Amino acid sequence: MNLQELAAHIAAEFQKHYGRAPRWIVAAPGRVNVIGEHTDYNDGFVLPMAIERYAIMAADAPLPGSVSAASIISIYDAHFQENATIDISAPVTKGLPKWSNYIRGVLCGFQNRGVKIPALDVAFMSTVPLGGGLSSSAALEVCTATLIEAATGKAIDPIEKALLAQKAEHDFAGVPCGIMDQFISALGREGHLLLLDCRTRKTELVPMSDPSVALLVINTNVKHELSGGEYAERRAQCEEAARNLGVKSLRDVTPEQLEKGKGKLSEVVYRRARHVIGEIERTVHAAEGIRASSWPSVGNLMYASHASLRDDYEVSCVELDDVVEIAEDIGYKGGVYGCRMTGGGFGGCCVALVKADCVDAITKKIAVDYKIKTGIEAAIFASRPAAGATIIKG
C-alpha cells in the first residue's frame, strides 16, 4: 500500500475499533542504510534513505465521560490486534506489551520537556518489517512524536524530535542506538538520500533522481534481537579502540594512524576499528559517487562494505552472505551494481543497487536462488527515497 492507501486503511481500522472517524493521521517511514554501517555511534558518516514502508497512527481525543477521557492513552495495534493503555497523569514508565515501550519512551520525552500530553484513542499499524534492520522501532517512535505534535499543535525542531526518539530507544528499549535511524525517519525527503555527520549532526541531502537505477531491499526473514548483547559489545570495542589510540572517537583516526597504533590493540579490537575507519571513508566516497551518478563505483563500495562487516566487524550471517553472493553472481551484466547487508546485522536485510529495468528479473533470480540455498522465502521490494515524518490529517 502507498501512503494514501495506508492512511485510508488505518482510518477504517480506527473507525471499526473506536466507532468514529479519527481526527489525526500521521506517519513516519522506516529506512534502509545505503552505506555507513556501525559508524553512527563512532561519530562517523551514514547515508540512509527513507523507504516507502511506514508506521502510521490514527487518533482522536477520547469521548467525553469515557474511562480514558482525562488521563489515558489507549492504543490499538491493528495488525496484531493487541491493546495497550498508558496513564499520562503520572510520569510514564516502562510497561507491557513490550512494543508499547517505544511509545512510552517518546511520551516520557515530551513530559520531560514540559509538554502537557492530551488523552488519546490511537490505532496504529506498521508496514516496516519487524526485526529486519529497517528501523521499525525508529519509525514507531518518530510516528508517536509526530502524533503528539499534531495533537498539541506544537511542532518541535525535527532534529530535537529525532533526538527525543533516540533517547526513548535508549531508556525504554535498552538499545544504545546511534542517531541515524531517528534522523532519517524525521528528516527524510522524497527523492534524496541523507548524508548525516553523526558528530556535528549536520545533514546534507544527496539527490538520487536518476530513473535508470533503483534500490532493492532483500529481507532474509532471519530475525535478530539487537538488545541481545552483540551490539553493545561492538560499541564497547570501538570505545576501547579509541581510548587506546588516545582519541575521542574512531572518527579521529586515519587508516595510517590505525596501522601505527596497531600494537596498542588486541587483534579483535583492531579489526573492529579497521571496519569503522574504512566505512567512514567509503560512505563519503559513495555520496560523491551518487551525486555523479557513478553507479559502478558506488556498487564496488557497497561490496567492500559488506566484506568488512562480514570479516572485520563480524555482524553478518550465512543468509546475508548468501544474498550478496547471489547478487555478485548476477553481476553487472545482469543489472546489479552492488549489494551489502544493512542494519545492525545478525540477520535482517540486504540492500542492492540495481538497474531499474532489471528489477523484476533480479528479484526473481534472488528469490529463487536464496530459497534453494537456505530453504527460506525472502521478501524483496524496490523503493525510491521516500519523505520523512508527515501529518496526513490534522
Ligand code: GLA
Second form
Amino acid sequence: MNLQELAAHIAAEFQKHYGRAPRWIVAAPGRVNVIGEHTDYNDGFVLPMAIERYAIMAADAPLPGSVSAASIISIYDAHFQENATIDISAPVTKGLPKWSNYIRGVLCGFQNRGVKIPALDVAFMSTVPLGGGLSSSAALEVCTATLIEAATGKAIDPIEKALLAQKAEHDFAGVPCGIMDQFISALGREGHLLLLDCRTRKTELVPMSDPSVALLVINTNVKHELSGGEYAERRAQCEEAARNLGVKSLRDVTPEQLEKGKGKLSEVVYRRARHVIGEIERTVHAAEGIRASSWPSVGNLMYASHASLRDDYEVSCVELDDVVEIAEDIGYKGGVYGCRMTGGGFGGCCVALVKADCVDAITKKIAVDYKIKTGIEAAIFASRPAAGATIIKG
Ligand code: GLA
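Got the form predicted alone; any chance of the form predicted together with alpha-D-galactopyranose (GLA) too?
Entire complex below, previous chain first.
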C-alpha cells in the first residue's frame, strides 16, 4: 500500500471502530541504513534513508461526555485488533500492552516539555515489519510525536522531536539506541539519503535519484531484539575503547592512532573499535560515491561494512551472512553492486544496491537460494527514499 492508500485504509478502520471520520491522519516512515552501522552512538556518520513503509495513525478528540473525554488516549491497533488506554491526567508511566510503551514514552516527553496533551481516540497500524531492523519502533515514536503536534496545532523543531523520540526508546523500551532511527524518520526527504553527523547533528541530503540503480531490502525473517543486552554491551565496549585511548568518543580516533594504542585495549575491544573507526570512514566515502554515481565503489564499501560487522563487531548472524553470500555470487554481472546487513543486527534485514533493470531477477534468485540455504522465506522489496514524518490530514 502506498501512503495515500494506507491513509484511506486507516481512516476506514477509525470509522469502523469509533463510528465517525478521523480529524487527523499522520504517518512516520521506517528506515533502511545504507551504511554507517553502530557509528551513531560513537559520534560518527550514518547514511540512512526513509522507506515506503510507515506507522500511521488516524485520530479525533473523544466525543463530549464519553469516558475518554477528560484524560484518556485510547489507541486501537487495527492490525492486531488490540486496545490500549493511557491516562494522561497524571505523568505517563510504563504500562501494558508492551507496544504502548513507545507511545507512552513520547507522551511523557511532551509532558516534560510542559505540553498539555489532549485526550484522543486513535486508530493505528504499521507496515514497517516488526523486529526486522527497519526501525518499526522509531516510526511509532515519531508518528506519535507528529500526532501530538497535529492535535495541539504546535509543531516542534524536527531535531527536538527526534531527540524526544530517542529518549522514549531509552527510558520506556530500555534500548540505549543512538539518534539515527528517529532522525531519519523525522527528517527524511523524498529522493534523498540523509548523511547525519551524529556529533554535531548536522544533516546533509544526498540525492539518490539515479533511475539506473535501486535499493533492495531483504528481510531474513529472523527476528531480533535489541533489548537482549548485546546492543548495550557493544556500546559499553566502545566507551571502554574511547576511555582507554583517552578520547571522548571513537570519532576522535584515526586508524593509525588505533594501531598505536592497540596495547591499551583487550583483543575484543580493539576489534570493536576497528569496526567503528573503519565504518565512519566508509560512510563518508560512500556518501561521496553516491553523489558521483560511482556505484561499484559504493557497493564495495557495503561489502566491506558487512565483513567488518560480521568479523570485528560480531553482530551478524548466519542468515544475514547467507544473504550477502548469495548477493556476492550473483555479483556485478548479475546486477548486484553490494550488499550488507543493516540495522542493529542479530537478524533483521540486509540492504543491497542493485541495477534497477535486474531487480526482478535478483529478487527471485535471492528468494530461491535463501530458502534452499535456510529453509526460511525471505521478504524482499525495493523502496525509493521516502519523505519523513507527515501530517496527511489535519
Ligand atoms: C539500532 C539503533 C540505532 C543504531 C543501529 C546500529 O537501529 O536504534 O541507533 O545504533 O542499531 O547502527
